[in-house]
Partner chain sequence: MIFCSLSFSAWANETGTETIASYIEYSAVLETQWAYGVTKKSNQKLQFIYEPEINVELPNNHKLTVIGRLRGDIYDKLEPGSPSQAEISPMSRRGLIGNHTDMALREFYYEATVGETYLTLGKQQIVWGQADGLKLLDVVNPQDFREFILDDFSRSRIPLWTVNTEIPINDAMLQLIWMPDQTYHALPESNSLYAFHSPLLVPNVPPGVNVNLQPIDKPNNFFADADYGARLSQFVGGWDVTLNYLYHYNDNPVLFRHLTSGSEPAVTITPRYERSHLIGGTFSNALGDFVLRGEVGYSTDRYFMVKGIDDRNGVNKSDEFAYVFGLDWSGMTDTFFSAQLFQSNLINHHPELVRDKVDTTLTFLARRNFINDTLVAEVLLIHSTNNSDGLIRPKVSYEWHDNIKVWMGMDIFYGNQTGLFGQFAKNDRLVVGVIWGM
Amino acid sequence: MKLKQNLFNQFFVISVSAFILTNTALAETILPSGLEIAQQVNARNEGASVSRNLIMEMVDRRGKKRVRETRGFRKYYGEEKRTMIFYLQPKNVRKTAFLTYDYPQADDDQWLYLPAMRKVRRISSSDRGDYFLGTDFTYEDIKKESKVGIEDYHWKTVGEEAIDGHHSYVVEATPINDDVAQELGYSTVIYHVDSDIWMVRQSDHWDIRDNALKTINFRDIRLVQDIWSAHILEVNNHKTGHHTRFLFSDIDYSTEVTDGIFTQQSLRRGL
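Structure for the listed sequence, which is one chain, in the form predicted together with the partner chain:
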């Protein structure tokens, strides 16, 4: 199993490295810079607010599947973003809720409501490299959604390719220092950004020991109320064989999300 994993790692690294080497010269001359692409990704309209249903499917290497049904809300307050996720099913996680205040220039504030304790707990925002409630997404992945952490990385365009038939720029992101790498749990991330709609279609992640860690695919990207929206997010963890699929539905950018959703009272009360 270990040999298989090593071979996979080597194949993964060699493939991407070869791609990067052959495209670097081209990238430096005619393609937009990595930072420009990252800025374009983050400038893309996500709507002032959104509500949506989300089904999380988590499958281990033996094929055992766990399913979570949730409802999520997100709203921008200037540059500050607030996100709430309510767990609806199954019973053993029902009423669990997660609230984040994401600030542009400061550590985030995060709270978790655990129904077994009937208490809202403050969570350290530096846990952003931890996996989010058993999924293969980290807290940071959840927070960023389809955007990227510009301030956390050095950005470099390394080529272009087609992902799911769509022309994409390939951008290498390396953490700005070891502390950030440790926090995020990544030594390198390769983003594949659709050049037409400035959405990430795929990202490949390496852990801090430079082993291939996981690949995230953004699929079923469609316009919803004039906003490009991925309806399926899929993560394959190359180290554990575990994978997670997020299925979004009933995405609504037009109905106003009230401020009262993003409070500790709302965490406790649930939907």
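Let's compare: the form predicted together with the partner chain is above, so bring in the form predicted on its own.
For this one, just the chain is written down, with no partner chains and no other molecules.
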């Protein structure tokens, strides 16, 4: 009887251990890797081109609000992406314009036209972590839109959670080296990626000293001409108390954007 009990106990321990190991391994294989998730985000259909209106709202810690009205365009040339933003209102920023060429295998080209100076300023790659014209988005954030910089980070899946009621993968991105961290201004970014539509719904950013810096939320995500599109982007800067809100409207993927929009001549000429 004692022998049977010992054999049963050994069998029970082995069975439980096997169950734990099997389910642990299964759990580890269910979640895609961080790199796979990042690649899915960047593979998501954004249309060959798009035009849209964008209102930028910037609110400081005292509640003072500034509003900018803009018109934006984006077009893909194979894997290269070109983006143009024209400022329309108010009068003191009207005719300001920003142009970027996002290359897949080379440093990007970015230019900013400031009408008060009547000159085009080139934005170097070392400036991509600077804040974009009074917003809480950096030049890099503006350039990437809803994509992620795969080549800039090491990627790791760290869990799952619901964001705004949608199942999301939680992915940790850490810069590949100190130089990239300095350029971007981030030591860590945590992306919350919707597992159904492969869109980032939230990203949490830490500065290079590992202090909580800002949180970006992508809201009002809905289909426009069969393409998932965020209509509201909100940024809360945890260090300054500053807040930025982008509101997109009149999003149009079906009307082709002409090549002449994406030139330095167009920067100076305006919309």
